[in-house]
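Single chain ahead, by itself, as structure tokens, in the form predicted on its own.
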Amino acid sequence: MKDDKTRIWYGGDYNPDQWPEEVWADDIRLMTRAGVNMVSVGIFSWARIEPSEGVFDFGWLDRVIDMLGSAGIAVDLATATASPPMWLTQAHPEVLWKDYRGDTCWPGARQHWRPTSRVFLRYALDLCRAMAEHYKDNDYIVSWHVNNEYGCHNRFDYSDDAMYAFQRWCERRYSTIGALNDAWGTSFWSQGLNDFSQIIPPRFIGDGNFINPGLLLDFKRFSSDALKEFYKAERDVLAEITPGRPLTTNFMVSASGTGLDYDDWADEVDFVSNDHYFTPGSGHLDELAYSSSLVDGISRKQPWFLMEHSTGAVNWRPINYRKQPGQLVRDSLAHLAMGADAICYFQWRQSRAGAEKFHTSMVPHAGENSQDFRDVCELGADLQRLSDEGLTGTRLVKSRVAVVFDWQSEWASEHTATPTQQVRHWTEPLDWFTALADNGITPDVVPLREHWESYEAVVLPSVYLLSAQDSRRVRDYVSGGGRLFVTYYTGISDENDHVWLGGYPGSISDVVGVRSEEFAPMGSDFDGVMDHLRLTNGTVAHDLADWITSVSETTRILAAYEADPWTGMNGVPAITVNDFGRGRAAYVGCRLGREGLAASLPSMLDAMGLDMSAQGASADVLHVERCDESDQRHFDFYFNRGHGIATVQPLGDVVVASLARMRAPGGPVSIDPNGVVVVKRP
């Protein structure tokens, strides 16, 4: 089957082995009706493909792949290695991962294997090799889906296999035990090591105790790397036998999905793919757009693949909320707007049995006579229309503003001995994305190691770890004319989680022009403690503030705290702007949340000399643009962010309108809640 570059891929996970073969023909009929042109097959089919050791049954898989291909539906074939069969774990229980208390994760769900097990790797590679040899000449298969959601359940393994692998990883990273002792600060609590063989994973150390921060941070780095090495081993076997067939594995990028360093992993896939599931409530669209923008940053604005999302409710939350009318189509087009060239769901047909039977699907329990399936068909027609209009080959237009995200800052902020357990890195970038959108600005979200220096304005939101190299990047960016927004909890420690001395933010205090001597956490766990701080600009801070005791001569105070004298915070600077070289740096020394940031941004933008009036649409509308390199094909996406009717004036022809209507030819378009309009400019 020809890999058609002009089409938007559309489909989902297809699990024909859950159903009698007589259902397959009906699946093909409904897929054709819905406009499905690709499905992922075999993700959890190891026990069906290899029912006993060394005995392979490809007959059923051959039949379904042939049926799909003959109907014009391409196959993204999975290696099926995500969940080992019972015969394997019965024969080799040593492949099962262990938790930090030493308890074994027994079979009964999925991902019950340890990434560092050489035994499990051998069986997995044997399966990859057999599948690659069998399907190397099958033109219906257009890509390899390697494993599935690495680390979703087996991110951390504390077995002896993991311990020995961690020791080798540390030796490669530090070369000498002295360098490791320095990095981990082992002189504290008599933790000095004489040899790499003395390293153990961060196993159970007693309730209420505190693990060494350096060890824990490195174990999180190691765990990401260990899973990556397993992926690379699978990938390399497939690539050797089927050269030229692209390979990917599905990431799990979301605002809070911070388990693996996906920016690091992105170098190892032929194309980035992601699984994303919606956040219920008022943050639904903004969190989705934020996460997809981060995926676009990870893929360096190359097309990426939405491998999984849901038509409606999931099955794994305590309360599994349904999607509201219009959100099935709206959510998919939002991912598309942010750079995806493929829209796929978990899964095609809703299961009758098993742990995910209440996870909604493209064909729900209600069957084809259902609103969900009608929406699936509507979306298929929309995607075909956008393909015909030339959307593929376009890219997300670069914003003037970048919000930076850093996995390792998140990992460090997760330690249990910090100024407050109410603050983590991941929440602040999302708050800034949403607050900027509230001001009509749609920013890009980019990883810390990306070239964010090319943006006119950059936000460093609670980027807890800043190495000397990254601190120089900050200094060079601002001194060269950049506009930088920095928040509390940024530049606190270096890459080893050693605190920068001299006051906070230690590594870039000269850039922001402020010096804080102490953190001022806020809470409600004790009677009479400070639980909030009011600012002179009318906003309110919660959770954490900096006790800023000095500012430079070039620093202007935009807002200070209004507090009772007993707090010691009355009159302390809260928001400042500093001239540094040819640029400026704003500093927000407290957690304001989305609302406080949104209200404070106009004055900060003005003080920074930034006119963003033409950047976006309005607070009611999320405006996203895609275009090709020559700007011959330019598409505007307009999403209603609120619960009322929003109005936009399109500059071109309306290509797709979902829950939207034009008042008169060439006139304004009204967009209902959960609605979207896609416009192609002349």
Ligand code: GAL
Second form
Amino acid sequence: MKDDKTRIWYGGDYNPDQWPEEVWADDIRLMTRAGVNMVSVGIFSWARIEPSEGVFDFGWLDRVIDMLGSAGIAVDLATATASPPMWLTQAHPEVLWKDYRGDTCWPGARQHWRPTSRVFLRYALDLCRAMAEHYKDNDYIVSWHVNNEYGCHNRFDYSDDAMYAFQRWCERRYSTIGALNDAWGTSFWSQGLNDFSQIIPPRFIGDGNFINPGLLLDFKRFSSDALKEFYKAERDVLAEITPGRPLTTNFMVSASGTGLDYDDWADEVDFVSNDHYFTPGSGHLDELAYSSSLVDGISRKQPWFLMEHSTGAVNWRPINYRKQPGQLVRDSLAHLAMGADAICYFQWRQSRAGAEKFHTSMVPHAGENSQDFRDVCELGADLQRLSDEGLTGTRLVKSRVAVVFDWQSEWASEHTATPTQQVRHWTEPLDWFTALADNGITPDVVPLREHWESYEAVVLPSVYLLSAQDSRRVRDYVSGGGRLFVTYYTGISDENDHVWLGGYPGSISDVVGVRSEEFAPMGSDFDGVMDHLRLTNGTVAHDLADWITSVSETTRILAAYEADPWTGMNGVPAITVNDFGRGRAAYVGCRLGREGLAASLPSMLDAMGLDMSAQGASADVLHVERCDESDQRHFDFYFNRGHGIATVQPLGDVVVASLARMRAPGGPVSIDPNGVVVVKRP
Ligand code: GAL
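Could I have the structure of this protein in the form predicted in complex with this ligand, to go alongside the form predicted on its own above?
First the chain shown before, then all remaining chains and molecules of the complex.
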């Protein structure tokens, strides 16, 4: 296969085994017409490739790979290990995973295997070996697609295999049972353990009961690691037989679906790839941009693959909304803007049968004479133009502002015995991303482990867990001149979920200059309880506020609560700014939501001494830039975020316009809702 480094990969999951071979030629014809240059093959084909134990049938796969390759379409070949065949699970029911009540997950769908089963691992590695041996010299295959979306359905397994593996994992992490007892706080409720063999996964404990938070948090860590070990075993077999062929596995980064610790996983792949499915409604573009930015953060600004998204409706929500006109092209270009160098879909041709027959695809049930296929062709042409103009090799330009996301804080905040079940980590970073965009600023989303200290301004949004080391990083960042925004529910506990004492946020209260003694949750589940709090700056808080009882001498109060005196919240500081060392820290002591944050941001930015006007965009436009290291090639992407017509003044040539028009050469460009323009600077 000609390795043309300037192309943008374009294609999707291709499941030829669902169709008679006569259809394949038509597939290739349509792929060529759409500009498709890469497809992922074999993801769920185990039963077809190995119809009975040790008997392999590569004939059909050879034929289709050959047809694709001869037409110039590269193959991202799956290991096919995601969905075990019936002969395997019939012979070895002990590979099926169990839920927390001990019920078996039976075959009938996919991913019905337990990550810690040695038996299953052996079969999976045998298949990887057979695939790698058979295809090691096939030049049409440009990468390995290892397994598929690890943990999508089998993230938590409570079987005995899992239990023994969890015991070993705990032993590696803590060395002594004393250290584990300490970390899990087992002196509470008589939970002390005498040795590692007494550890059991967080199985059924009775409805309405509360599991040990340390145990639960470690089980989530273990489950991410167990799947990662499985991935590494598959990867290592492939890498040994086909050294040099790049490997990836598709992650599932999206704002609400935290799943595995993908920042940790990212160290183990040759290139990061992600599957992203849109959030219907008003959060569509912002959530997409947020998630893509986080993917860019975990791939450390190296180009990454968008391995799956949808041309339109999915089939797995209770109501599967269609995309609006323009969104098919716009969504893909938004992922591209945020750093993707490949745009792929689930899937190429819409299935006639099976559980995903109502999931939209590049070639829909309606066939090639359809709006979706026309859009797919338009997108193919856009991507070709962008690659001709030199987009490949450019990177998402680093923002001045970073919003931090932390998997561990999300996992810990999911516990059911917290101040309020309405508050978890993940909503706050997304609200900040959106509120910053409302102020014309497109921030980067970066994992806590990343060097967020290199940004001029950083947001720590409900980062519930802060270890002593991370607290030190926070302190050093601000004292060294950084501008830090911190919210409620940040720095509450250390990495073992032991609360920092002395008033919240215990480990960094000197940095933010506030001390809160109690949480003030809000709700409407009882008559007469507080369900919101008004702030003196006109915004409104919901769900949670801190009862801030003192501020340091260097702290200025930007907004306080206006409440009835008897609530105890009247006049309590809500938003503050503190001078600390050479830097400043703003504290937002309540949940303001996107609107409240957006409205509060101008005065906060001002108080922090941050002038962001040069960021350029307005609330109705999302502006994203990509450029190469020497800034020879610089692209501006402008997306209409609103429902009216947005206008931008391009700083160069418009190379792609979707639902957008230039009024006169060199003049402003009008962008319709769901529209986008890409401009190349001279
Ligand atoms: C992904 C999966 C695909 C397909 C898709 C549908 O989770 O990897 O195989 O099921 O979702 O949205």
